[in-house]
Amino acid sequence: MRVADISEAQNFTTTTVALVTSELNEAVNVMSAEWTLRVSIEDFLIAAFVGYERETYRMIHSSGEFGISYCSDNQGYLAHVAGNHSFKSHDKFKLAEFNTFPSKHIKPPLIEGCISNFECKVIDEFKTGDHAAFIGKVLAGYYDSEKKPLVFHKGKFHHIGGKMAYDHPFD
C-alpha cells in the first residue's frame, strides 16, 4: 500500500554506514554517517555530507582531508557510538574501543574490521541543503571481501542478503 507522506518516506531510504575519521591539531575524531558515496569513477571520488553544526565540519573544513571507512555488518556497536556521542564530552575510541591503523597519506587513521577503506582530499566544498558536500579525491583504497556491508534502513542497522538468483543472459 503506497502512503503519500514525504516526511516518513525519508525513512525509507536503504544507506551504506560509514565511518567519517578526521584529524586536526592533533585531535582525532570519528562520526558515523549514512550520506557517502562514490561520485566519479575516474578521478575516484567520494562525496561525505557533513552537518554545519558538527566538530567533523569543523576539522574537515579546516584540514582538507578526511578518511572513510565502510563499516562491515558487525560493526553496528561502533556506527552507534561514533553517531550518538559528541565530540566534545567523550573519546569515541575508547567509548567503544576502535581498532585503527595508519593512513599513508593523510593524518586521520582508518577503521580496522570494515568492508573499505578510503584516504580522501578534499577538492571541493559546497552547501547542500543543511548539510557541507565535501567531495573528495581518493588516494588510498584497502577492503576485505569477506566482509558484508552494514546497512542503514528506517532508523535501524541491518545485515545485507545474499545476491538474488534469476535468470539473465548477462550473468
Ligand SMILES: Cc1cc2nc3c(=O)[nH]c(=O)nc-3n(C[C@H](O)[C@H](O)[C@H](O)COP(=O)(O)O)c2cc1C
The other form holds:
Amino acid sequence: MRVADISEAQNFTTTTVALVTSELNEAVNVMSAEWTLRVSIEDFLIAAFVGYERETYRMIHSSGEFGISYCSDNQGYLAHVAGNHSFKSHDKFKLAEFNTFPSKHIKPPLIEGCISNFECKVIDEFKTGDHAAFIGKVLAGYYDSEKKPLVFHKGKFHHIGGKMAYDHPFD
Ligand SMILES: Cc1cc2nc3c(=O)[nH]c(=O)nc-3n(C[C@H](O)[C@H](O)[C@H](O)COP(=O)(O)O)c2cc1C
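Other form of same protein, the form predicted in complex with this ligand, not the form predicted on its own:
Every component of the complex follows; first up is the chain already shown.
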C-alpha cells in the first residue's frame, strides 16, 4: 500500500556505505558516507556528498583529495563507528580496527577488507542543499571479487540479495 509521507519516504532509498578517508597536516580521518556514487566513466569521476559541519568536509576542502573504500558486508561495525563519531572528539582509528593500506597518488590511506577502494583528487566542489558535493577524479582503483557489498536501507545495514533468475541486460 502506497503511503504519502515525504519525510518517511526518505528512508525508502537504498545505498552502499563508503568509508571516506581524508588527511590534513598528518592527521587522518575516516567517516561513513551512504551518499557517494560514480558520476562519469571517461573521466572516471566519483561524487561524495559531505555535510559542511563534518571534520571530513574541512579536511577534504583544504587538502583537495579523499579516499573511498566501499564497505563489504562484514564491516557494519566499522561503518557504525565511522558514522557516529567525529574526529572533533575521537580518534576513530582507536575506537575500532580500521586497518589501512597506503594510497599511491593521494595522502589519505585506504581501508583494508573493503569490496573496492578508490583514490580521488577533487576537481570540483559545489553546494547541494545542506551538503557539499565533492567531485573526485579517480586516480587508482582496487577491488576484491570475493567480497560482497554492505547495503544500507531503512537506517540499517543489510546483506545484498541473490542474483535474479533472468539474464540481466548488462550480462
Ligand atoms: C551509515 C551512515 C551513512 C552516512 N552517510 C553520510 C553521508 O553520505 N554524508 C555525510 O555528510 N554524512 C554521512 N553520515 C554521517 C557522518 O558519517 C558522521 O556525521 C561522522 O561522524 C562525521 O565524522 P567527521 O566529523 O569525523 O567527519 C553517515 C553516517 C552513517 C552511520
